Structure formats: C-alpha cells, structure tokens
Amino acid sequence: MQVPHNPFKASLTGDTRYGCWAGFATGYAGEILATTGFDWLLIDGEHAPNTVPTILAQLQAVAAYPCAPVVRAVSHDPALIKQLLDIGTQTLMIPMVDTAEQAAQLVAATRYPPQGFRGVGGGLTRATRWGEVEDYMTTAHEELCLIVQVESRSGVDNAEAIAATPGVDAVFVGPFDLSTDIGHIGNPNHPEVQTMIRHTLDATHAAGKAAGILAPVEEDAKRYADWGFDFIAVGIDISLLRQAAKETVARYKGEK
C-alpha cells in the first residue's frame, strides 16, 4: 500500500477552490457537508469543541466523498501535531504564525528525523494504515500539505519570509484576527486591512505558494477570487444553520 493521495494538495493548481468551515465537531454533520459540493472542508480544532477523537471521526466520515479535509490545530504544540498526523490528517492548518522561525519549527514537527522531529508511531497509526503503507516514513511528507495562518501585523510584515519557508505549502489569511490585531475590530474591510491582505497574497504567490482566506460574505469572496486567492472558505456550518433556521421561523412568525 502506498501513502494515500492528498486531494487538497493536488487541487492547488491555480483555480479557486471553495470550502466550508466545520464547527459542529461531529462526523455526522461533517459527512452532510461533504455531500454538498464544497471542494474542501476545514475541520476546526481551534475554536470548535473538537478533540483528537472527534477530528478522527470527521476524517473517517468525509473520506468517501470528493471533499478534501483540512484540519486546523489549536496551537503550535508539536505533540498535538504528531497526534493529528498519526490519525491521518494530511492537510494541516496552524493558526497565529508570525515569523519564518515559527514556520520552520512547524515544518520540522511534520517531518521525521533527520528533516524534523516527528515521533514514530508505526503500526499504531491510521496514517500508516496500521503498518500497511510501504516506506511511510520516507514518503509521508510528499502528500502532506502545511498551511500556516497569517493573522497579525507581525505575520504580514514577515509574509515574504514565512511563505518562502521550505515545507510551507500555503499561507492562509485570517482577516478577522488581523483586523483586530491592528485596531480595526470587526472590520476586515477597512482599507488598511485590505492592503495588508493583498500584500500577503502577493508575497505568498511570489514565493510560489498557494494563498487562502476566510470570506463568508459573498461580495468579499468574489473580490478575493478576482485577486487570485487559491482557496476560499465561503461558508461556516454553524452560521449557515443559524441563518436558515431564523429565515424559516420568520416565514411563520414574522420578524422580531
């Protein structure tokens, strides 16, 4: 058996890929989303109530569908990164990356020695298909996709160096954290924030890497697609359910 193919990494060919944030933390909800036509699905371990077992359940639930899973960790903790990789995560997003040094450490956490310091799980792990994948330790990195998030002024200032870090495959802009960090709370469309987003996009593409962003508002998503973002999260499952529920109630009870 060979290392499983990573459909998300393979899809970064220049066309914009549209995804959805998954925050319900259940395999059942994740599987529903995987059937709706999104190109990719972000299983959120940062702000959603996810644990390693719930993330595993979602990876298993969406595996049968043409919707590529991306897992976001809560932190830079290499022990957690090891666990997420061992359960079969192949595309990993890490929040709050401010420097190239941090990015390099994250790359090392995803690589086995001598390129990094990832621990060896062998036949215990889903990633190796319990020992059935031949030469997993020497080939796993070929199908891994590491996405680092730029969400601060420091991250934007260091965007060129972060994107150029060997082993970083993509940079994802967090517009809400970025706008908050620079004093425009709740206003990612402020001109200063937009300029910083565009700078990060250009720096990422100049390094030959893919760029992504969260844009649940249609006007924003279309603008970012026109700019050339490679992957855009255009929906959030919790927001989609809440809005649909409110609209349904309003049809029968009227607006309150």
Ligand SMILES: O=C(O)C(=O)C[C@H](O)[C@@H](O)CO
Given for the second form:
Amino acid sequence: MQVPHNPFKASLTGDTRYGCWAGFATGYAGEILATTGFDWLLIDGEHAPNTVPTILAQLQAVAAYPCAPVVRAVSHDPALIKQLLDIGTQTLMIPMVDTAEQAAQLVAATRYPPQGFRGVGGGLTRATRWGEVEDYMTTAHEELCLIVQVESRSGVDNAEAIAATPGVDAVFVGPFDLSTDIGHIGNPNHPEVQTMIRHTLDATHAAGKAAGILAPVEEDAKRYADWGFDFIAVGIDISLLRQAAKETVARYKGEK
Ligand SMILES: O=C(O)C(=O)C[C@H](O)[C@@H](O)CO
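Show the form predicted in complex with the ligand, please, because up to now only the form predicted alone has appeared in this conversation.
After this comes the whole thing, all chains and molecules, with the earlier chain placed first.
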C-alpha cells in the first residue's frame, strides 16, 4: 500500500476549514466529534490530559470519518515527535515557535536522514501500517503536514522567517497565549493583539503558507474568516458540553 493520503494537507488551499478542539482525551469523545461535520479536530496534547496511547486511541477512532485529526504536541521534544509520527500522526501542531531556527529543527525532527534526524521505527509502527506501506521512508514527508504555532511577541516579530521555513506547511496563531505574552492577559480582541494577528496572517500568506487560528466566539471566527484565515477552530468540546449542560439545567431549575 501507499503512504496514507492526508486530506487536511490537501485541503489547506481551499475554502476555510472549520475545526473543533478536542480536550476529552478519549477515542469515544473524539469519534462523536468526528461524526458531526467538523472538517478537522485538534487532539490537544498540550493542555488536555493526553499521552501517546490516548492520542493513538483517538487517531484510530476518527480514522473512519471525513474529519482530519491534527495532533498538538506538548513540547518540541524530538523523541515525542518521533512517537507521535510513529503512531500515525500525519498533521502535527507544535506550540510556542518563536524563531525560524526552532521551526527548522522541528522540520528536521519529522524527516529521515539525510534531510533530518527522525529515527526509524519500520514495521513496528502504525505509520507504516506495520510495514505494509511501500517506500514509507522516502515518501512519508509528502503526506506530513507541520503546523507551527506563533503565540508570542518574538514569534510575531519572526513570523515572515518562520512561515518561510521549508517544510513548514502552516502557521497557527495562539490568540490566548499571544495576548497574555504581550500583557493583555486573556484578551485577544485588544487592538494591539488584533494587529499582531493580522500581521502574522499576512506574513504567512506572503510565504505561500496556510494560516489557522482558534476562535471559539462566533463574531471573532467570522471576522477571521473574512480576513482570509484558512482553518479556524470554532469550538472547544469541553466548553460545548459545559454550556449545553448549564443551559439544560437552567431551563428546569432557573439561574441561581
Ligand atoms: O494560545 C492559544 O490560544 C492556544 O494555543 C490555544 C489554547 O492553548 C487552548 O488550549 C485554549 O483552550
């Protein structure tokens, strides 16, 4: 068999793709989300209680559905990146990328020598479908999609160079970390933050790459879609459940 097609990578140049943040860290919740119509899911290994085995369970659970999984790592650790790729992650998001040098190191962690330094898992890994994928080592990179997060003042200052790094496919703005980093704690809508978000979007597009963002508030998501963001996470599963639960109980017990 050939290396599996990555529909998320292929879709980056089309219409805006709408996704949901997946924070429950179970295959069962991930599978429910995958049946609802979202184009992609962010399996969050940074702030949700995920481990490599729980991420694997979610990749397996959503594999049957037209909803592309994006896996966010907790760090830049090449050993963790190797494990996430070996379990079959094809779209990988890495938080807190501040320089082009960091971006280039991350690209190298996803490539086999001589292009990079990814270790060889071979027939032990789901990525190779236990050895069934022909020429995995020479073709894997074609279907890998690397998304780097810009979410600090230095990241925005270096956005042009980060986006232009060969092997970086997309830049994802982290609006909450960015606003907090520059002193507008938890306020992505502050005008200074909005200017920086727009600058990062423009720099990313100038480099010919796709840009994404998290926008759980509808008005913000619509504005970012109008600006031209290519993929937007418009919901967070934890918040969606909590909101629906609160509204349901309030209908019977009223606001206390
Ligand atoms: O800075 C941001 O915004 C993000 O990177 C997303 C947050 O980490 C997300 O977990 C908020 O729920």
